[in-house]
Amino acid sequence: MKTVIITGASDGLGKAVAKLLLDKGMRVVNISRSKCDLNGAENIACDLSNQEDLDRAVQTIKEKYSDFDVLINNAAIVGYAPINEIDYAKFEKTWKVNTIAPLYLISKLFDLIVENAADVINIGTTHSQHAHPGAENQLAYCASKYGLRGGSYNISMELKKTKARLVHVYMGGFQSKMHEKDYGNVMTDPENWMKPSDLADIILYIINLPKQIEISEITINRKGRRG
């Protein structure tokens, strides 16, 4: 049975991504501040911007999940504010959530990652690939998005010579209640967006494929996006 530790798994694309490794059997382990309440998920309450939060969750892996076999840094926040308005403090967690959490995670359980020639799926974002309409008043997101691509290349060539892979994945926009939790902004087109559960089967997909082949990065978007 495989065990895959999912950050920001309590809600939307993790949530979604949980769910379906449950019902395929595998072992789900979420860290983020809320509970995944799905049946079977087990969970480890951390605050991605604390870093002690962050070595309690890494100690707690090393003491109980050892042996995990996928880790996914899933979560995220968007840091929306107008260029000339966002403050220090937003840009600050922003930057602690989406590039710092992820990346650390890496780092602390990277001989784990090699010794057990884990995966490691980061979820970006294709703001980070170059400027699309719509990324107006995300300064912090998509520079700290930028920072997280940085950073999977340089783990990749540090991952190129053990069995362990990394793959990076530009996503594109997905029903998702982000925007909303950051700035009250409800989406009124759902319908017009990817679903979190299609989106999950993709991830399912990279998930099971053998380990002599490698997908280094993939962009998923939304029909009619690209370039």
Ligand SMILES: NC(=O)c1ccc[n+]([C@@H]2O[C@H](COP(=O)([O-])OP(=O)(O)OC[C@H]3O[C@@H](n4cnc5c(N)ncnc54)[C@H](OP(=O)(O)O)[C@@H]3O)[C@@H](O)[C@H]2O)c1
The other form holds:
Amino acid sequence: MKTVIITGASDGLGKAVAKLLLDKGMRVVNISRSKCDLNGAENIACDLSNQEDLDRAVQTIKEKYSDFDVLINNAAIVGYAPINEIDYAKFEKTWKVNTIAPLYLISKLFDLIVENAADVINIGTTHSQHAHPGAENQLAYCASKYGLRGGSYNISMELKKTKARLVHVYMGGFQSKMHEKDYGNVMTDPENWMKPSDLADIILYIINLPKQIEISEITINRKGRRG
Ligand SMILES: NC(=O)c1ccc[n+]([C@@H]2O[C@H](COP(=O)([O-])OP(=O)(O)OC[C@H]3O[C@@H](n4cnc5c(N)ncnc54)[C@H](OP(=O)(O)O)[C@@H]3O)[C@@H](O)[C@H]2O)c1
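Starting from the form predicted alone, produce the coordinates for the form predicted together with this ligand.
Whole complex next, starting from this chain.
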């Protein structure tokens, strides 16, 4: 039975991935502020923007889940604001959650990742490949996700020397409340966006790839979209 540690599985894509992995008999450990309420999910309460919380989460992983097979860095926030209005606090929070937290988690768990020959999946965005229309007022989000992308490259350089793998996923738009929660933008046309459950199937496929195959980066986008 695989043990999968995933950030941000209380909602959205993370929750859809957690559901599928639990259905497949895997052990799923969620890291977020509120609980993943799925039957069987285990939770580590953590505000990813807070270093003490992060250190406590790392300690819990080392004590209870040190044999983990997969780490999925999925949690993120938008930090929506026009370029000429964004304040320091919003920049800082967005970078802490989207960039520092996932890279810090990998850093603190790096020795276990190598020892366990674990898979790391960093959920990025197509907005860290190009400047797309639709990303207006998402300066902190786009820049922080470019930061995550850069971190994935740097860490991959080391992990390629080991049996562990890192996949950086450039994700396109899917049905979620991420934008609604951040700045009240309600999705009115869900049928035009990808379904989290379909994306979860792809994540499961990646996790189950034979160990002699390594996907370093993958772009998953809505049909017809650039990315
Ligand atoms: N939605 C899209 O169209 C889209 C497109 C491309 C890429 N993505 C990426 O896909 C991933 C998942 O997005 P989503 O749409 O599923 O988001 P979501 O539904 O808003 O869920 C975000 C998750 O992150 C957690 N989170 C947020 N802030 C946190 C904090 N400070 N500490 C701990 N956990 C925190 C939330 O849990 P709590 O609130 O309980 O803490 C929640 O479980 C993100 O990396 C996002 O950038 C999304």
